[in-house]
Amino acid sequence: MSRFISTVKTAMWLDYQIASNWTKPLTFFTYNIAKPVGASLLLLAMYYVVTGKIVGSMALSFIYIGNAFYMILGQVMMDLGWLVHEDREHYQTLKYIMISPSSYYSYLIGRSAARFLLSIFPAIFLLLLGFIIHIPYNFNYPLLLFTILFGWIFMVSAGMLLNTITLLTARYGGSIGETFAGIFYLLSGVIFPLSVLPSFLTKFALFLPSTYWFSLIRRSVLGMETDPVLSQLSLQSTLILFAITTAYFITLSLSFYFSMDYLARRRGALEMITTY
C-alpha cells in the first residue's frame, strides 16, 4: 500500500510539472482556468444569439451547469488518451516505466487523479461566475462532495480503457479521447435533455456512468432534475445506477487493461517508435 500511495503522489507531480510547462504556479493556474471559462463565455454568446436572453431560464441553468462540469470529464479523457503515446514515443519512458518496482496501473491512477484536480479549479470559478447571470443555486453539499469523488473513480476506469487501447495504436491517443470525451458530452445529458435523441440513444446513454454523474451533479448543485427522463428516478435510484454502472466500467477497464499489457509486451509495443 505504502509504495501504491508513492506511485500515485510521484505520478501526480509529475502530471502536474509536465502540464504545467514547468512554469510559474500563478501563470499556469491562470491559464488552467483561463481556457474552459472562455469556452463556457462563448456558449453563453451562443445561447443569448439563439434566445435573446441570459438570465432567469431553467434551459439556462441546465447547459450551463453540465458544460462546466463536463470540463472535468473532457479534460481527464482528451489529455489520458494521449498519455501513453506522450510516454512512448515523445519522452520514450513508457519501458521504463513499466519494468519498475511500481505499478504501471497506479502510475496512471496518479497521472489521472492530478488531472482531474486540475480540471476542478475552473469548475469552481464557473460557478462563482454563475452568481452573476442568475443561476438558482441550491446546494445539496454532501451530495456535491460525493459525486465529484466518486465521479473521479469512473473517469479514471474511463481513462484506463483510453489508455489500454492507445498501448496498441498508433498517433491516435488524441483523437481517441476526444472521441470518448464527445460520446459522453452527446448522450450524458450534458447541454441538451435525454429526450431529444433517438429512443436507441436514449437507452444506450441509460448505460453509461456519465448519465447518471451528471443528473447526481444537477441534484446536488440545483437541487432539481430538469431532464424529463432522469426527473422519472429517485435520488436514490439514481445513486444506484451509478455506482452498478461505474462498477461495470471498473471492471470492463481492468480486463482490458491486463488483455492489453499483455498483447503490448508480447509484440514489443511498448518502445514502438510511431512518429514522423
Second form
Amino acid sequence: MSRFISTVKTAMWLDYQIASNWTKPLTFFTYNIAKPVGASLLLLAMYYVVTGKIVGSMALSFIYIGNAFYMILGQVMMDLGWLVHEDREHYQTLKYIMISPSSYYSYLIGRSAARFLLSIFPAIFLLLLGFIIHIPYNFNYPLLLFTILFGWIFMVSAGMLLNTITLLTARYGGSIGETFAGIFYLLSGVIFPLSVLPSFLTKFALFLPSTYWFSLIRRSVLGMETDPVLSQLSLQSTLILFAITTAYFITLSLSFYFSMDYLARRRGALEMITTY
Amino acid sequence: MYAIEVRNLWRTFKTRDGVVEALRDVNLKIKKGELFGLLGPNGAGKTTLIRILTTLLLPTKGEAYVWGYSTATEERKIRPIINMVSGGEYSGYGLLTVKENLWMFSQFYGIPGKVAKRRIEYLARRLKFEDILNKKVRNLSTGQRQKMNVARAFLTDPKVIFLDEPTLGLDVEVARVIRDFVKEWLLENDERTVLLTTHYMHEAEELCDRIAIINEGRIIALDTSDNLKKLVSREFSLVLRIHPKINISWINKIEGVQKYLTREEENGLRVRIIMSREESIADVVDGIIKHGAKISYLKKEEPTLEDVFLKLTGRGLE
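Same protein, different form: I have the form predicted on its own, so give me the form predicted together with the partner chain.
Full complex below, order starting with the chain above.
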C-alpha cells in the first residue's frame, strides 16, 4: 500500500513538473486558466450570436455549467491520450517504469490525478465568472464535493481505458484521446440535452457514467436538472446509476488493462520506438 | 536455484517481410554471483533475450526464470529484484534534474526518501557525476546521461541487473568508470548477478566470468573467455591494412587460411585472417602484391574472442 501511495504521489508530482516546468508558476497558472476559459467565452459569444442575449436563460445555464465542467473531463482525456506515447517514445522511460515493482496502473492514476486537479482551477474560475452572466446558482456543496471526487474516479478509469488502448498503438494517441473526449461531449448532456439525440444514442448515453456525472454537477450547482430525460430521475436514482456505471467502467478498464498489458508484452509494444 | 535459467527459448516476430526468428532454442543457466556475458553482433538476439528476462516481452515458446520465478507468469515477483540499463538511448525526463529523475525512480520502488537521497549521493560519487546532480537532464552529454541511467538501475539495489550494451557509444573514460563500478558492485555481495550484453569483445573479456556467444538467435558457444579462446588456440590472426581495395576472395585457397574478415577503410581494406600455418603468411603477402595492392600494416596476433566468433560464424562482431 505504501508503494502504491508513493507511486501515485510521485506520478502526480511528475505530471505537474511536465505540465508546468517550462515556465514560472504564475505564468503556468495563468495559462492553465486562460486556455479553457477562452474556449468557454467563445461558446458564450456563439450563444449571443444565435440568441441575441447573454444572460438569464436556463438553456444558457445548462450549456455554461456543462461546458465549464467538461473542461475537466476533456483536459484529462486529451492529456492522457499522449501519456503512453510520451513515456515510451519521447522520454523512453516506459520500460523502466514497467519493470519497477509499482503497478503501471498506480502510475497512471497519479498522472491523471494531477491533470484532474489542474483542470479544477479553470472550472472554479468559470463558476465565478458565471455570477457576471447571472447563472442562477443554488449550490449544494456536499453534493458538489462528492460529485467532483467520484468524478475523478470515473475519469481515472476512463483514462486507464484510453491508455491501455494506446499501449498497443503507435501514432493515434492524441486522436484516441480526442475521440474519447468527443464521445463524452456529445453523449453526456454537456451542451446538448439527451432528448435531442437519436433514440439509440440516448439509450447508449444512459450507460455512460459521464451522463450522470454532468447531471449531478447541474443538480449540485443549479439545484435542479433541466435535461428532459435526466430530470425524470430523482437525485437518489442518479447517484445510484452514477455509482453503478462508474463501477462497471472501473471493471472494464481494469480488465482492459490486464488484457492490453498481456498483448503489449506479447507483441513487444512496451518499448516500441516508431519515431512518429 | 540459478539466478537466471532459460530453457528452449524461442521468440519470433511477425513483420511485413515474414517471420523473424530472434531467438532459437536458447538454453542458459547463470549462477548467483556471476557476471555473465552475452557476446554477439547487432541483431543477434541479445536485446530480445534481455527483454524477455526483464518481463517486457513474452517468449513465443520455452521458459525463462529469474531467481526461480517465471518471466511469463510471475513478473510481479521478479520486478522488485531486477533492474536494467540500456545503452545508446536517451531516456529520462529532460525537464527534471538528474537528482529529481533518480529520486522519482526510487519512489517507484518504494525506497524511503532519506535512503534514496543517501544512495543517490553515494552513486554520484562512485560514478563521478556529483557535479551534474542539479543539472537538467536535457542539458547532459551522452556520457553524463548514461552515468545517470546506470545510477538509476543500481539505486534500487537489485539482485539481478541486466546491462544491455551499457557502454555503447561512450568515450573511453566514461566506459572505464562504468566497468570499474560494475566490478566493484559485484564484489560487495556474493549473490549479486549481472547479465551483460555487448559486442565489444574486450569488455566481455575484462568483465565476464563466463561468456555465451550468440549469433542469429542461437547460442553457439558458452564458456570462460580462456576456454573459448582455446577453440582457436592452434591458430593465429594476421591483421593487414592494404590499399587500394581489391577482391581477396582468392585468400581462401591458400593452405592454412581458415577464415577471413574484411572491413573497408579509407582508400583500402583492413583484413583479419585466421591462419594455422605460419609458412602461408608469405603466400598471402605475395598474393596481395600480385593483385596490385600495397601492404601498409601487418601484424601477427594472439587469438581473441573476435577470432573465436569469426571461426564459429564466418563473420565479425561489429
